[in-house]
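Given next, in structure tokens, is a single chain: the form predicted alone.
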Amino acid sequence: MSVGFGNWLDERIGWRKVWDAIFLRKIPKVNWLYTLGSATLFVALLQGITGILLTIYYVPTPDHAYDSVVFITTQVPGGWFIRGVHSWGASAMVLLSVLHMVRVIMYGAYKYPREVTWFTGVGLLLATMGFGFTGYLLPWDQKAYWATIVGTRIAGVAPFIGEPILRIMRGGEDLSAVTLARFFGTHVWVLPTILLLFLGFHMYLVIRLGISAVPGKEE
């Protein structure tokens, strides 16, 4: 970006203040454990990119879901790699999210004035778990089918509200085309929207309040 164009754009949208607030803010002396949040964000972006690429070929119907996954893996150039990154990235995202939360608890980073940052982080963790659960069914193979049977049944044993939740998740009494469509819609539309909202607010709070120092090293 040339200096002249940068000045012209800054006068109109003030991008330099945003840049300074994000990349030139002062942070305390930290260690490698503080990279877990950034690593989770990187994996989330990777999941979004690979997920979009997979939806180009994936067909969310019981008759074609499995065949479309096989086609992606065996026929689409680089499809095996994209699916592999997305599959392993799902596990990595859950693991990194949990480790990030553990680091926050160990270092007391959830305390004043960062309580709301903690709440948004919990929301992000729950959304991540939701991605893992809804995405597991999409290949529509035997492992995915029976794992979802068990997973939805666990929700169904909750007192009073278990059965309604079970029917809502499955779209009926049993797993069917409605279940697959419902899980697919939740995976590619509902959860990404929730994730983006929580992530945007979470990042705003991290930039506004800063990050906590390592215990015992506060300036």
Given for the second form:
Amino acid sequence: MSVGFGNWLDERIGWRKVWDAIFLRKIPKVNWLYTLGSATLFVALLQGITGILLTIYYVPTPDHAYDSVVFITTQVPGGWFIRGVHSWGASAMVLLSVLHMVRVIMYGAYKYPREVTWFTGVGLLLATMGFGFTGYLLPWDQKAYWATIVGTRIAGVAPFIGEPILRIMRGGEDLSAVTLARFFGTHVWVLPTILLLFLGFHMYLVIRLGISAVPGKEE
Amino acid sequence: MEEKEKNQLSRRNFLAIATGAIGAVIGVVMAVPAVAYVIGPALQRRTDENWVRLGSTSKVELGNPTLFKTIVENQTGWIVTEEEVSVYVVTEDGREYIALSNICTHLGCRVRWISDQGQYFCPCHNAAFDELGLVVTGPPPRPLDRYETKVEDDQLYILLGG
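So that was the form predicted alone. Now I'd like the form predicted together with the partner chain, please.
Below is the whole assembly, all chains and molecules, this chain first.
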């Protein structure tokens, strides 16, 4: 962006202040472990892009789900790549966010005044788990089907509330077209909305409070 | 002092440029497959022009149109549909074969060969075609559609989707 145009735009929308607040904020001397949160954010962005692309061909019904996934993987140019990035990215999301959490625990970064940042982070981790669980069913192959049978049964063994939870997850007694459709809807509408809300709050707090320094030995 | 400041500036610039460059590489690596992925199926030409085997030429009687039926698979995306194609095959000399669609060119009803009258008859609007598919009476705007034919090892083939 040329300086002239940058100034023109800044006078009108004030982007420089926002830019500086996000990218030029003051941080303590930190190490590479502090990049885990940004890495998670980057993978989340990739998941969003590749996920949107996958919905261009994917159809969430039992008679088309598997065939449309095979079509994406074998027939559409670059489809194997888009699906591969989304599939591996899902594992990377869980791995990176857990590592990020471990760093926050080990450095005590969840303490005052950053408790709410921690709470929203827990919400983000749960949303990520939800993405993984619902996304795993969508290819509608044997692995997906039986993994979801097992996964919903695990929810079903909780005392008293287990049975209703299992029925709500499956949308009935059995794993069916209803299950596939609600898992898809949850995966592409409900969870992204939750993720964006929590992510916005999480990032706002990170910028507002600043990040914690590496704790000293005597602390 | 001035030297040091210069160094700091160049380090900052280096990191900014490196970040931008890596970001650009990742952007291109993602964008190229993404564009191909989105526009890919739109660029595919229909390549369903194929030779379909009808059966042995010995089944075709001289001067008497013979009906062949064959199942053709059409694929759009991941969905395969089957379509039955019915073809009347005519030969005068056992060497040259004419393959006629049995779909009336008027409104798409199926025509039937009536050997007594030596005509194809369409029950919908009483149209009649002669042995080679030319209109004799009735509303059809053009003769029966023809398929290109070929014979290989006494087997008769027609070209579909041409």
